[in-house]
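Shown here is one chain on its own, the form predicted alone, set out as structure tokens.
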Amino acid sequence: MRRFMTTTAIAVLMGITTGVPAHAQDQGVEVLHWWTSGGEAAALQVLKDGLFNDQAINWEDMPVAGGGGGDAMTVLRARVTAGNPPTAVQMLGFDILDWAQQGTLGNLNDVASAQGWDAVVPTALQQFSKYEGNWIAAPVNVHSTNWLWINKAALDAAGGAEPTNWEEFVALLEAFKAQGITPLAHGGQAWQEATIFDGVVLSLGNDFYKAAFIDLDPAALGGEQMKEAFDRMTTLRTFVDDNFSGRDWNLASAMVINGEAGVQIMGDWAKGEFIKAGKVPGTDFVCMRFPGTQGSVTFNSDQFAMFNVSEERRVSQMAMAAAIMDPAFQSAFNVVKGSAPARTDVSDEAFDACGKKAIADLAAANTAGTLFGSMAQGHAQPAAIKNALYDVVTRHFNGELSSEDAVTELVAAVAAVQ
């Protein structure tokens, strides 16, 4: 079995244990959260394993199938209703920002600081993770969405060359179409087409990325960029097969590494996939970002927060925490899940070569000032204006609005829940 802990952290664990009757550390720590899909599950099974097996600590799993999370606020919200909260929850964004401003999450301030967490986790995320000063929740990765996944041999097969630009990957598309496959693997549910849309609006250019997701201007919202952005959308809906209602984003991933589809457009989460699959970066699958959005990054991260529980359980909650922030685990999880380290000072040297790229592309856009909170996966905005982003998306989509209905509509949805 492997083993994580690093003296250090056992060091935090100890002094953060002082005063609490032994006992306690076996009332284990349960743990909310929608990592289902196998990439997933595998990358989770580390931190039960590697870390919570090895301390005795035991691991009461409540599972809630759904990429988006959606399924498993909704869970969480009746747990909470009912007096009877969570450990720790799985969380994205604003999410954690949310609970904490209704004072249920509990303070992480002791392991925190013994782990020296201010100066190692990136300030994008720390606004995230800290709440009126205090930390609320442990970051397990950094995601991050503006990525393509294409299967190798389909790759080899349309010329072998990466698209740069716009232009050059819906030529590819055609390529794939051309040899029988379907050319864009898609999951049609609302998170999965607001994916696809951050990184059609990021290869607009980082200012109109910023202006209209991040500081909601009107003029980016409702201007001409936005009409091109969903223009493409309208391109990419053509290259997607029949079936994709409904499609949960791992089958999409699975299309990509059968042969059934080219590519797919998802956050690098997929790679999970790839890699519980038994497939090789370069080899078998070609990651590489959205095209016209190398440079930039839009991200997320997967936090736990921490609720507040009874004293007897905090033990094992902050155990927990310390066990999360770990360098040797943050590398070892992450190894597996497809994404970077939190930590800014985990070494690359087990990563494959998305890995190292996800860790050098995060780096470079955190100096260069490219770095921006994903829309799709609540990053941005909060929830509300998420969901009212992820509606008109959807719906035109799926048809339901033209590029210009849809424009009008994104600037109304906006300015109706602000």
The other form holds:
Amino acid sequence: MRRFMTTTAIAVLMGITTGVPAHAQDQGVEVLHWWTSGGEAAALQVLKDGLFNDQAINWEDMPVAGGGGGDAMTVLRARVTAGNPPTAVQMLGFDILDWAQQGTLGNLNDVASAQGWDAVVPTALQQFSKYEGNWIAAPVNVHSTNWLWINKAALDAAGGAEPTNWEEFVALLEAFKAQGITPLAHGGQAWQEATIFDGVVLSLGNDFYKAAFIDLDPAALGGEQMKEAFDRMTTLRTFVDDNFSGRDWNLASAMVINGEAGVQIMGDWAKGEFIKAGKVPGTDFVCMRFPGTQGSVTFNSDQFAMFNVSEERRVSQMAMAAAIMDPAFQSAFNVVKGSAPARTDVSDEAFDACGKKAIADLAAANTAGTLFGSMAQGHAQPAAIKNALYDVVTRHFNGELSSEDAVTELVAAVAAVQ
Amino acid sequence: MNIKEQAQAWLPRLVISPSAVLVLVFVYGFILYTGYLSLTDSKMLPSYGFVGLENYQKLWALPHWHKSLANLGIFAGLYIVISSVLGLGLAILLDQKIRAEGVLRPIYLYPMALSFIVTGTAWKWFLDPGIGLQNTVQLWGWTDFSFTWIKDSNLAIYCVVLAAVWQSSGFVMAMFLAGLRGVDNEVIKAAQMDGASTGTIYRRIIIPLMRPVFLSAFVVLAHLAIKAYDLVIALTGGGPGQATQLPATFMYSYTFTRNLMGIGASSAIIMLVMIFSIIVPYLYSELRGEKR
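Same protein, different condition: the form predicted alone was shown, now please give the form predicted together with its partner chain.
Now the full complex is given, and it begins with the chain already shown.
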């Protein structure tokens, strides 16, 4: 009897100290992300439904709108500083490594070794999913920024030929102008201008892109080729409508979808908007690499960085990480999202023509060593340098700097924050 | 009796002390903390490696910061002058003992009840060439009409002035109206007997008498201008390009989105110094006035 009492007392005490046993709400995952536009939200639903149906894991949604995730990162900073990080956070490139450096991220090595992530995730991606040899994030997809999205009807009216170099591209834009539509659908936000700049710089050569954005070589940043890149931006500026500044990227996509505009230069997340509007690749719209960049890919990868959370939550966190890397999910998600899977062993069968092209281009670029991190999407340089580059590109695009001044400013801006 | 007296002496202090402590910690404490951060190598999160004045040197080398200061010069200058002139003009007109003053006054004051976010969003739509004024006038038949200031790098800052003036001039009017009502009627009557015209009375007597109101209006408007953030974010987002960046938007961007918290903190301290340089002389003149 006495023994029974003691055991009960211990059990009660343990109940008090360890808190109530894990209830359903403790097994949820709280996910901070910025996938709020139509195509993106639909893609995320695949993951939410999968987790809930298969493992009864509740998804606590924490969306913070704004492409590129600037606002989401501000929310995250407040949560982490307050000692209450979300379970998982959608993150891009160097942001993941910055957070890892602060010691706030969890360790996914158990799941990673059980599922063999090392063998299937492209090496270029692992640079951002691992820190000091430990897995810290689960990559969801691989996007690339050097794409054109062309309205098929407008292209046919202009002769139907896809432009293969810069001159042909300018001629196509002129033809769109003659049709009375806005030639280039663009939203005047710094990151969108930088996205165009990715393609423009890459079209001047793989070595040039690498020297300028990956190595930050002052000779490349301040050279003649960079001036040429800015001159091309000036040319593109003449093809946007008067009302472009401040427009969100998905509204610019809508202009191409509706036939109000001819082409958008945007990463392949734009495809989700076309698909959601019921458009078919090859029939209603054409996807192609930015003219002169076929064979190279400037990638960015959405990853879910996993934060240090309480033990109860860690179980569902690991389940979420495993679910993300499941080949079936990678295929289902990326078909909707418009991106390529983040693992190389996923069949491209379910993908449309643009998706098959993205997967093939990615594999080819990976083998050829022409897979580069996107400057615009924070996969070439950390936030401080990325934004310093943004400043110059957006000021030049909005007419505040001439091409000569922009080149000088570019070198100075990078040096100032290095 | 003694206890009661003591309680009466201590009770007010006791009641005020929690808020005093809160203000001490959350206002002055964090001002000091920001000042300290501006001297450290903080990047994404606060860190405490001391770097001296390096952040200030970097700050003053940034073209983005100079652009923000130049924009603040244009914005604050025009905002303060136009709001004061409009406010004074409206106050003088309302002061003519007109019949419907009770109805008119709240109409002019009403914009002050809106937040800058609402003002900014409403004006963004109104000024947007695609859906606002330009589009409407063109639909009415004047197809050549063009009004694209908000999309023009050189003119967008004036759109911010426009929206801010619309928001604040009614409030300034109320301040001036109170000032006008405070002017001694005897003085005015004496001037009228001497044959002074209404214009002369306002110019030579009433407006000079309202010097303290001008000062108060200036201080209120100047600090609103320096801390202006929400209006710009709602109206233009700082764009096109960097055309409408102000020190407050600069501070937010460097501290929170660029992972350069040290530089962001140093810009916040510069803004604090700017506000101090306005408030301190004002307080000084007020206190000196009281003594006299």
